[in-house]
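First, one chain by itself in structure tokens, the form predicted on its own.
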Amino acid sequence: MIRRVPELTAEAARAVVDAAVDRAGRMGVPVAVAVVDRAGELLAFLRMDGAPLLSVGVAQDKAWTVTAFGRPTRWWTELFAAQPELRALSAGRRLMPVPGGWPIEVDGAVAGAVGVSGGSAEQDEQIAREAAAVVSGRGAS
């Protein structure tokens, strides 16, 4: 049996980055934005002027975490709060259990993800969620 899954295009990834940068700019929050395909490989990236250097890797790891597990990164924050012993899972790995990573879903499947870093956890998540929405929910074409 063969399963068809949506593939995030470079054009879609660029649209997500543009939406994130636009939203972050209106909020006055300089961030780094990473968009990855469903395998967690980088498709598009931008670090806004003034965004912390550390945000580069964090944004990419947030996006990777989403595709590795198919859930927003906030899920990990909540899981670790409930079961602190699981924090060892993130030691020395790319797992980024911090809000700001959001899935990009097409036809009910995760086609990729966006990771945002540079603001507060809530700001990063809001930017990522809104940016993913420019592609999420649209049928594959």
Second form
Protein chains: 4
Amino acid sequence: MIRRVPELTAEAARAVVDAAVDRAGRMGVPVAVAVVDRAGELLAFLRMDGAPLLSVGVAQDKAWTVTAFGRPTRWWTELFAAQPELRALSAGRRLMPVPGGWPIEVDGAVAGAVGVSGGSAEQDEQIAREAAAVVSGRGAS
Amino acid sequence: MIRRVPELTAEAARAVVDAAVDRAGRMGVPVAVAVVDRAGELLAFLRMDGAPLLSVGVAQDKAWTVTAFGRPTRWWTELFAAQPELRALSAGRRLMPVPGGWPIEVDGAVAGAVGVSGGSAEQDEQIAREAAAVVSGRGAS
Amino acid sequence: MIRRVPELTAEAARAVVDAAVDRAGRMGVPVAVAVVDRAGELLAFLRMDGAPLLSVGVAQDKAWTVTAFGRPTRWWTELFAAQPELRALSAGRRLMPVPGGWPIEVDGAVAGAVGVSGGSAEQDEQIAREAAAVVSGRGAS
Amino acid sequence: MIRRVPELTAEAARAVVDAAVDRAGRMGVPVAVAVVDRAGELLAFLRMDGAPLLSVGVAQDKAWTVTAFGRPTRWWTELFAAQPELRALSAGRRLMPVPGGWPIEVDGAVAGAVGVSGGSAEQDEQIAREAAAVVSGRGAS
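Having looked at the form predicted on its own, could you now put up the form predicted in complex with another copy of the chain?
All chains and molecules follow, beginning with the one already shown.
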């Protein structure tokens, strides 16, 4: 009646933040990076020098959005473009249907997510996807 | 690990409000004017006789919006027109994508912002831009 | 009309988080640590393995509280004990009158703050105070 | 079926802010000052250099509280001390039962209020009371 789920450690969360900051630095794009657990609660965060204040909240909302439905935030961007009547799903919630949030998957399950904000939608997503890959796919020990 | 950034004094904030009120008065447009610090927190405010009640909050939100991303509010007007799917960025935030908010820049950094509301979008922006110029560009002492 | 104030870099914020995590680890107390800028906005955050979920928000609120009034959170604990009628100041705000928030001071000014939550009030404060000392007192470059 | 009520002009609101800032400056206490109209909506505001961030909101809430019931905020301090069960009146509202908010009365009616925050409760109230006196008691023209 009990199952086991993968859970990110602080060490893993930090490794994802480090990877995102390193990637963003090489792109010359100052961003805010948030890593959340499978319930969307904050595990690790860093705002790079020069990242916009707005990104502090948006990065966290992108990460939350991923864990709320198990999909990259881009999935919502495309859904709402195709079916605008569904936008009501985001009202009063933290749902952020903008690219830049990516799942951290372990053993086929979403163990958490990373949200990136500060660059263009494409830059944010690229950084998030590459940062998530540092942990994603690793088997739980 | 520490850097120094320019900060507006109460005297500077007040000079911007005065300039905005003077300009609006000559245009015959009663407005509300808000000046915020670089974190978007209120420094100075004045509502002219006859300005709409709605403008009390909108002027403050315009100023906040500028400091949240470092751009005039018109930048958001144009972004959201070009990419409507990004409007979600403003949900649950004070993001006000309407012209009338302008940065106050010192030494190339955004030290604060002024938000104006009560006239047309073009009038509000003209007043804000001219008022910001009273302080913008001045070197920090 | 402009003055210059010290601002924490991401590097400084991270050094404070590292110091807090290191100290908490040696005490055997899993905590959440938040570092904010002088306006109370999040710069860096880490939740240690085993830290309570409640601490995610409380650590951030403690840090915010410090920058909102420039005093360690303990100052509020003692004020509210002495003058219970002032507790209304915290209503509807993030004011967290519990020890564990400590200012990061540079050149005699509050440049930011660290908030720690997860241990006892005394443990949280000791960790925060020692972590802040890693940066406090350094002159701005 | 219509009556006339006194209304503060922007000029009057500004005169009250000026008087408060002048008085606080001579006391050496940096404060935030808010003047609101009879409905509690913001008319004029100034944050002095060195005033705490917390005071930005508290000054406005004190002014609002005065117009909400037509009494100095101290009236609420004393009421809640005598009848703690009435504190529920403030829940979820901006009611700020701390000295420092004072009515601006014209022709026997509350035409607005001034809220001051940043010093001790006694200092805030003294500044507010003296600032209100600049306009209070003047007949409407």
